[in-house]
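As a starting point, one isolated chain is supplied in C-alpha cells, in the form predicted on its own.
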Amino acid sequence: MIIISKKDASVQKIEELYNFLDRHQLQYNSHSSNGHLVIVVNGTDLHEIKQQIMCFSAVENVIPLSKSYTLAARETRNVNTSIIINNLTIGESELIFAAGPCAVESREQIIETALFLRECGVHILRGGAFKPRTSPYSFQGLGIEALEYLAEAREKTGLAVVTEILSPEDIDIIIQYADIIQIGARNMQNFALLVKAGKSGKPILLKRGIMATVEELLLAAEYILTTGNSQVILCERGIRTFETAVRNTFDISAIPLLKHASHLPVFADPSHASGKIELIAPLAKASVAAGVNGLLIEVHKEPYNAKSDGHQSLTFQLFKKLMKDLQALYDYLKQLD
C-alpha cells in the first residue's frame, strides 16, 4: 500500500508513523512527491494496518495497491525513474545505446571496439568477462583479464561499462570495474543473485528470462527494489516459444506494457531477440517506435571470427549505418509527440 502524508505534517508526526510501522516490522521506503511525503509499505494483508494507519493525524490517505510487484509499479511512483552515471542519464528524452562484442576476446579488441563505438555516438560498452554458454565446451570468457580490458577501454574512451555477472560471489570483483551489473536472461529468477547485486548499489540491467511473463520480470525487479536500490532497467531480449526460424520470439508489446506498468527504464536486446544479423535491424527500429529507452546491440569486426555470438554480431560497417538511421528515426518520433 501506499501512505500520503499531509503536506503540513510534522517531523514529529512522521516519525510516530515511522515507528509503527518498524513496531509491526514492515518493509517500506519514502521519497518526497509535491510537499507530500509518499511511503511505500511492502506486504499482503495489509487491511487491518491500513485502518490503524489512517488514524494518524499525519497521514492524509492510504492507497491499497492492486499489483503483486509494489516498488516497481507505475501507480506507486508518479514520474518515471532516471538513473545517472557520471554524464549518463538514463531514463530520460536521450535515446541511450549500449554496444559491444558478446565476450571480450583480448585487450585489443575491446580498445579497438570502444574507440569505434565513441565515435558512432555509443554511451555505454557491453562486454561479457563471464559468459554463461549452453555447452560446458564452448568459451567461458577471460574472466577478471576481461574485466580490466574493459576498466582501460572505459579510461581511454569515457564510455560507462556494462559486464554479466553469473554468481554472487563474483560481485565485488564486478563492481571494481563494472558501471552497470547485467543480470541475465538465465539468471533472472536467481534470487539471491538479485539481492546481492541489488545491495552493491550498482545500477542493473535486468534481462527477461527466456520463458518469464512481464509480470514476472517486473518481480525480479521487486527483489532488486527491496534492498533500496532503485537503479533498475528493465531489458527484453525475445522469449522461447515454439517458433524455430529465429533465436527467440522477440516480445514488442513488452516494451509498451512495461512502460505502462512500471516507472523503470526500458531497453530491449534485438541481437538476443533475433540471433541472426538480417533481423537486428528492423526490430532495433520496431523498439524505438514502440519507446524503449535504450538499446544493447552486439557488435564484432569480424562476427566470422567471433568466439561468442558472431552469428547476431553487426559488422562495424552495418552499426554504423544502424545508429545513423535509428537517432533520425527517434529525433522524427519526438517530433510527433
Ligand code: PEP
Second form
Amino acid sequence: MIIISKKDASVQKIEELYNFLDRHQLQYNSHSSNGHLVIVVNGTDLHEIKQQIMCFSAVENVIPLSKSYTLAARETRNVNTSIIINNLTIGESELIFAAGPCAVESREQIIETALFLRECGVHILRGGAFKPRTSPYSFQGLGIEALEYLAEAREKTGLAVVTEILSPEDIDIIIQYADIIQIGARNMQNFALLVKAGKSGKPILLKRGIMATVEELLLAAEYILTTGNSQVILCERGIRTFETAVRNTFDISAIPLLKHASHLPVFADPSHASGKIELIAPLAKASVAAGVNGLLIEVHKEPYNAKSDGHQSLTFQLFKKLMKDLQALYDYLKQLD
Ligand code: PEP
Ligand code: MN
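Alongside the form predicted on its own that was just displayed, please also present the structure of the form predicted in complex with ligand PEP.
Below, the chain from earlier opens the complete complex, with every other chain and molecule after it.
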C-alpha cells in the first residue's frame, strides 16, 4: 500500500500517522516526492486498515498495491536497482558475465580458470564450495578449502566471487570469502536462510526454485529485502516440467516478466536450465534478447573430467566464442532501443 500525504500536512499530523502504523506493527519506509510524503507500507491484506488511514487528516490518498510483494515491486520503486562491488556495477548498462566451474575442484583448477576468464573479460568468478547434490554419494564440494582457493583466485585476478550457501550456519565463513552469496534453486524457499543471508548485507544471487512460480521467486526476494538488504539479483535457471529432453525447462518469459514486475537485476543461467552443452549458446542468446542484466555460465577446462555438471560445462574455447557473440548481440540490441 502506498500512502500519499497532503502537501501541507504538518509534522505533528504525520507523526500521528506514523504512530498508527507502528501500533499496527506495519513495516514502512518513506520518501518525499513533489512536496508530498510517500509512505510505502509492506504487506498485503491491508484493506481494513486502508479505510482507517484514509481518515487521517494528513493523508491525501491511499493506493493499494496490485502485487503480493512490496519492496521487490517496480510499483514502489521505479528506478532499477544497481549493485556495486568494487569496480563492478550490476544492473546498469553493461552485460555482466559470471562464469566458472560448477564446483571448485582444486587450487590449480580454479586459478587457471579464473585467469582465463579474466582474459575473456568476465566480471564474476563462480565456483561451488558447498554443493547441493541430489545424491549423498556425489561430490559435495571442498568446503572451506574451496573458499580459500576462490579468495586466492580473486586476489590474482580481481574478479568478484560468487559461491553458494547451503546452511544458515555457514554464513559467517561464507561472508569472509564471497562478494556475492548464491542461494540456489533448492533453497529458494528456505526462509531462515534467506533472512540470515539478507542480514549479512552482502549482495545475493537468488536462483528460481525448481517448482517456483515467478511470484514465489519475487516473494523469496521480498524476504531478503525486508532485512534491509536491497542487493538482490534474480536468476532464471529453468523449472521442472513434463519435458524430459532437457534438465529443466528454460522459462524465457520469466525474464521480461521479472524485468517488468521488479526493479531488481535479472540474470539467466542457461547451463542449469538446459543441462546440455549444445543448448547453452542458443539459450544464452535468447536471454540477452529477452533483456537480462547478466549471465551465469558453467565453464570447465576438461568437462569430461568435471566432478559435477561436466555435461553442461563449456570448454574454454566454446565459452570464449560465446562471450564474444553475446557481447556483439547485446551491443547490437542496445542500438535498437
Ligand atoms: C549451481 O549454480 O551450481 C547450482 C547448483 O544451481 P541451481 O541451484 O540453479 O541448481
Ligand atoms: Mn552446477
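Rigid core (definition): largest C-alpha set, two forms, superposition within 1.5 Å. On a predicted model such as this, the values are computed, not experimentally measured, just so you know. Numbering follows the first chain given and starts at 1.
Engineer: After superposing the rigid core, is the C-alpha displacement of L314 2 Å or more between the two forms?
Structural biologist: No, because once the rigid core is superposed, the C-alpha of L314 moves less than 2 Å between the two forms.
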